[in-house]
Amino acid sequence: MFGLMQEHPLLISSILRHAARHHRGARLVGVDHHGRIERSSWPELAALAARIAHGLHRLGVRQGDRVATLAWNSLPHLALYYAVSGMGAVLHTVNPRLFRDQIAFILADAADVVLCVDPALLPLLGELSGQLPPSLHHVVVLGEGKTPALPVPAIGLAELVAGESAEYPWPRLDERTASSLCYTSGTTGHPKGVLYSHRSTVLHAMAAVQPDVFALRAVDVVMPVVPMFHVNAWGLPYASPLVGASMVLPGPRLDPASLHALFEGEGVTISAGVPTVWTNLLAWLRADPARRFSRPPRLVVGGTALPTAISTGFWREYGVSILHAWGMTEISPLGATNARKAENADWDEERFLDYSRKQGRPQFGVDLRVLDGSGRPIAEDGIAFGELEVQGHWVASAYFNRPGDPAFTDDGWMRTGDVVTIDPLGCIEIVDRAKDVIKSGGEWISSITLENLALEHPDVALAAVIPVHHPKWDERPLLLVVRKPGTSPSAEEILRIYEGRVAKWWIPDAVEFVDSLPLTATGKLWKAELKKAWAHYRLAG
């Protein structure tokens, strides 16, 4: 026997329908490469992103056609998100940080028809346009800017919309329908393609809205400083419509100033980002005792660990909440939040705040395992250590382009490279990548955990910690450190940082002091670069 209730395809359409018809005086924000302010609300952006469907659809899209932006976060950005996957192609939002050829090669992958770009990114257009895919029929300008020489023809977005309806007959799609393409960072090879779904990417914002997640509410107003080129901004793009709560896109301006000043100008509530944005804003707040903020935001934050001197720091001093979570491209990417529990409840804040260094524990829609070396599951003790592995609702079940990739089981589970120890209470923590974790005699060594300890000194700006060949002990770990401006402290007085605090085995063997350390394009250490550079290097037996 079956129920009788109503089915309704899960679609992205909906949530942009939802949203300009019972959330109409909630606020949109944009601010444009010159730093302009523009606003909208929800009603309007549907419009806009109807108009934009009509305009794509008369350039020759159809369903199941990529369509890419290369865009910061902004009102048309954020239209095209609706406008795309609605009308039944695929959003693609590539990443410009990228190196260019690992551009070239990701717009020439998934074959793109047409291409979105921001009028501040018209210069990496220029630089691209010898390596344009054969696919690529338009490029589509998202404002005023001088557009370089091109291959194909390029449009501006005014042009595209121009005496379009504002009303788009949204197909009633199968909600198993791709709806947006994102790749991987590619530190290790060419980056991998993850396909999302209307239904995953739906049930992803259901799930990003609770209380233990972002918990968001209509009246909230939310700035995702993520970039939206990046895993879908997190599914704030279509997690904020889902409850009809405003929205700030800061555009490609990421300064602390100008960070501040649309927290405390646009009434902004809650906020997502990486570590070192909510590092820089913290270093420039503490700058000036007259920073302040009027009403503290809850932030986010994900992509690596958040050192805990840096989430004490906003609590004690501005009384700013920052949640820890984590996840992945391949998971949509939100896999779990350290939210408090029953059995944790009752802890005092300093004691919280110590815990919550930690990436969580999954929501509903994510499951995961903990295996260790010989696939067995690893004891939940908050000390040994395994690969973590996912499964779920928005979890990918494989790569855009690449059947049979090997990070995909076959019991239905993706394995994450994630090295983790998961405790008690069932809260994951990161220890490392498993590609970085440094074996020693046998024995692992967490090369995370290092590094978030060394930048507890006050005279550490960066630290990175890779293995290095050791004569006895195969791999040792090197410490890598970036000094602050006007301090020169010696590499005794950093490691006395770790003292009482790991085994002793766990010390680096030396530390070497750099001018810089290589970031990744998506903001995180580059160790695969750190390891080639530092290949020679040997330890005294």
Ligand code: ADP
Contents of the next structure:
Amino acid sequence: MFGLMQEHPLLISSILRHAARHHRGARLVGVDHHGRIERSSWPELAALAARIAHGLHRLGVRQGDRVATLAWNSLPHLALYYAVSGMGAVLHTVNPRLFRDQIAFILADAADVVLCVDPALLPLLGELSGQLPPSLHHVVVLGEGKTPALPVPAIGLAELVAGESAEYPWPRLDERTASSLCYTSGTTGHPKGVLYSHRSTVLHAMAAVQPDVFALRAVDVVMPVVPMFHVNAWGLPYASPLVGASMVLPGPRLDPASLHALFEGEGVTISAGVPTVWTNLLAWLRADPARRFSRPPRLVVGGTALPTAISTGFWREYGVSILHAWGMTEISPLGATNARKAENADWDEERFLDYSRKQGRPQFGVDLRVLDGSGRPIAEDGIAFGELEVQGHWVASAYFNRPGDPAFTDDGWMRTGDVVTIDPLGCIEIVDRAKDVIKSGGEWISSITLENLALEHPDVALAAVIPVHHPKWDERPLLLVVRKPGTSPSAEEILRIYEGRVAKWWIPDAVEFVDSLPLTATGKLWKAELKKAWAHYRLAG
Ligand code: ADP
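One more: the block was the form predicted alone; return the form predicted together with this ligand.
Zooming out: every chain and molecule, the one shown earlier first.
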């Protein structure tokens, strides 16, 4: 017997319709690349999205077509999120920090038909002009700026929407229709496209607002610092209107002083970003005792491991709490958050702050398992480690244009490539990437654990641990260190930090001092490049 309830497809257009109808008083604030503030509202954004959809239709965009964006977090970018997906086309957000050749590759792989460009990124467009894909027939400039010479016509946003209606008949699509496309940064090999659906996006947004995730309310003022080209700014452009919250879109200026001005001036209550953003903000605050928050915001951090010194510093000195989240492009991105549960509800703040170095537990809608090298579940003791696999309503089932990728198992799970422990509370802790773990004599050594310990040495500014060839053990750890200016610790002094902290056979065989370490487009240590650079390194003896 079936229930007798209504059924409506889960569509992205329904989120904006809700906010525009029921949350007219919420504020939308956008900052452009000149630092000028623009103000709007959900009804105005809905009208802009409708006019953009008409304009794109006029340019020839049809359902299923890919429309790319090269843009910072801005009001026009937000309107495009709803215009493009709402009309049944696919929003392809491109990371401008990727290498030119990678951008050219993903524009061609996605076969984008229109490219929408932030005025601040017009110089980049100029560099790409010779590498635009044959599928592309128009460029739209999201504001004013000098457009470079291009092989296709370029029009401004004002011209695109001029004379268009502020109402659009958003189609009642099948909820499985593709809505947006985001490529992983491709730190190994070519970037791979993850193709989200309306259904996965709406379900992810409904999960994201929950109390143990972003805990979003209509009274919140949400500022995504995480870029809208990085896994849909972690879903905040959907989650915020879903609850009717206000939003602040900071544009390209993400320095601590600019961000702090927005926190204070716009009354931001919650923000999200990678650890470096918050590390820099904390250092800037500490530089002047007059720098405070009049109302401490909540911060969400993810993308790479959260140094507990940051969460502790924010909490003790500024009353700011940080939620640690783990995710991936392939998971839309939310996979786990470290919020308290029954077992640790009564821990004091200091104990929980230390525990928040762990990545957390899944929310309803995502399930996980951790398997050892032979495919057996590992002991949930917080010590044994294995590869994390996930499944759920907003987890990819395949990559775009790339059938048969080994990341997807025959029984419906996705291999994350993250090596984790899972403790008796069900909390995971990433100890490494599967490809970065050091395989010494058949045993695994966590490069991340060794890097974090090295960073505890007062003279170490940056550290990376990579495997180097060893005739007997196959691989052994090599520690690369960037020293803090004005210091000159010896290798022996640095290695002393490991004594009694890790098993003897984990201690790196050698330390090499370097001037800098390469980073990827998303600001993570670029291990693949390091491994290539040090491939011929021979351990003494
Ligand atoms: P990329 O960095 O390749 O662009 P993602 O943004 O999808 O792609 O990165 C996903 C990976 O980032 C995860 O598999 C994990 O290794 C790492 N990651 C994400 N969140 C965290 C976290 N909180 N702690 C440690 N690592 C994280």
